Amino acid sequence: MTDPIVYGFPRSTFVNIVRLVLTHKNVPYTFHDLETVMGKPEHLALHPFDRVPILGHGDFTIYETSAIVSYIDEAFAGPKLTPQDVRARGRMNQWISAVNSYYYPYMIYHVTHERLVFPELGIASDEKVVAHAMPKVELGLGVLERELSHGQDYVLGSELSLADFFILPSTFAFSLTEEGGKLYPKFPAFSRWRERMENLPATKKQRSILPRREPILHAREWANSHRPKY
């Protein structure tokens, strides 16, 4: 069967989750950049809800990041990232859901968009959005800090799981903001986890092939469709 194809745009947090998992499992893949067709028929034919990533594998196409990485972990050889133990698997899925519901929205939609994405397009930051998000971000980091303060290397213990790769891209993007730079040193166990994750061969390899950071042109629409109102 042919190598899988990842559809998305390079700076997408969730696209990078998929690419990290594929890289960690040493699965060759092709990246198809949708930046110029986001929201257009070519994109919507792959993802009717106007999001990324999408994975194509032969005649099989699947969207939604948690579904994609579960498929990758089962369909391809390489180190398994899903625990066999039912309780550990439940905890992993709890963390994935938490990223989707709490970490990503506040770290990325609320802060990173306002501090990085919109200013790169000449759109002023909305300070109310940032101010609303910061207590939520600090709460989330506190939860991670408690989880990682028991001496383990990864969120589930001694072994990497899909949960770690879900958390990493949001926390990386947030680290590029002034708020992230000030907040992270308050959470030493989390900071050690980040350093460990950033130094994984898969992370280094994936980062090395990314293009230079450019403005996300289709994000102009996010100021209307994605921006919270406070």
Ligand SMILES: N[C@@H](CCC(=O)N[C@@H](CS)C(=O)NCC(=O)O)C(=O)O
Second form
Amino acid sequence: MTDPIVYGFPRSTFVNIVRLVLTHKNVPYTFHDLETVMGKPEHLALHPFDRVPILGHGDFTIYETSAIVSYIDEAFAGPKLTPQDVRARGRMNQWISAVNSYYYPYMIYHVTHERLVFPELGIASDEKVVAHAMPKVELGLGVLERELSHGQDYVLGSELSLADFFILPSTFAFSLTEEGGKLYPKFPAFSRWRERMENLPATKKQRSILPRREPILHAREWANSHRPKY
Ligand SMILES: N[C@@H](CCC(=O)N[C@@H](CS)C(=O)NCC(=O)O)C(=O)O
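Requested next: the structure of the form predicted in complex with the named molecule (the form predicted on its own having been shown above).
Let's see the whole complex now, leading with the same chain.
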């Protein structure tokens, strides 16, 4: 079977979850940059909901990050990132769902887009969007801090899982905002977890192959199509 192909754009939070998991499992893959065709037929043929990532593996194509990383964890050799224990697996899926529903939307879709993505394109930040999101970001960081405050290395305890790789890219991108810089030191257990995750060989390798951070050009359209309004 040929190596899998990850379709997406380089700065995408969800694309980076998939790339981190493949890298950690030592699975060789190709990255196919869709930046110039986002929203166009070539992209929509892969993902009818106009999002990334998509994974191609031989004649099989799959989208939605949680489905993709579960497939990767089962289809390829390498360290398992899904616990055998039924409760630990339940807890992992709880965290994955929480990233999709609470962490990514407020940290990335609200704050990081307003603080980094739009200004890089010459579009002013909407302070109302940031103000609405910040109490929800603080709530999320408090929840993570409590979960990580029992002396364990990873979210589920001693076992690194898909949950950690789900949380990492959102919390990395948020760290680049002024809000992240101010808030993170208030959460010491979370900060220790971040340092541990940032120093994993997979994270370092993944960061080293990413191109220089460039403005996300197709995001100019997001200001019209799906910017939160308050
Ligand atoms: N539910 C999707 C969410 C994926 C998603 O929102 N991806 C963002 C990038 S991080 C995207 O495709 N944005 C493109 C756009 O909004 O035009 C998943 O889990 O894969």
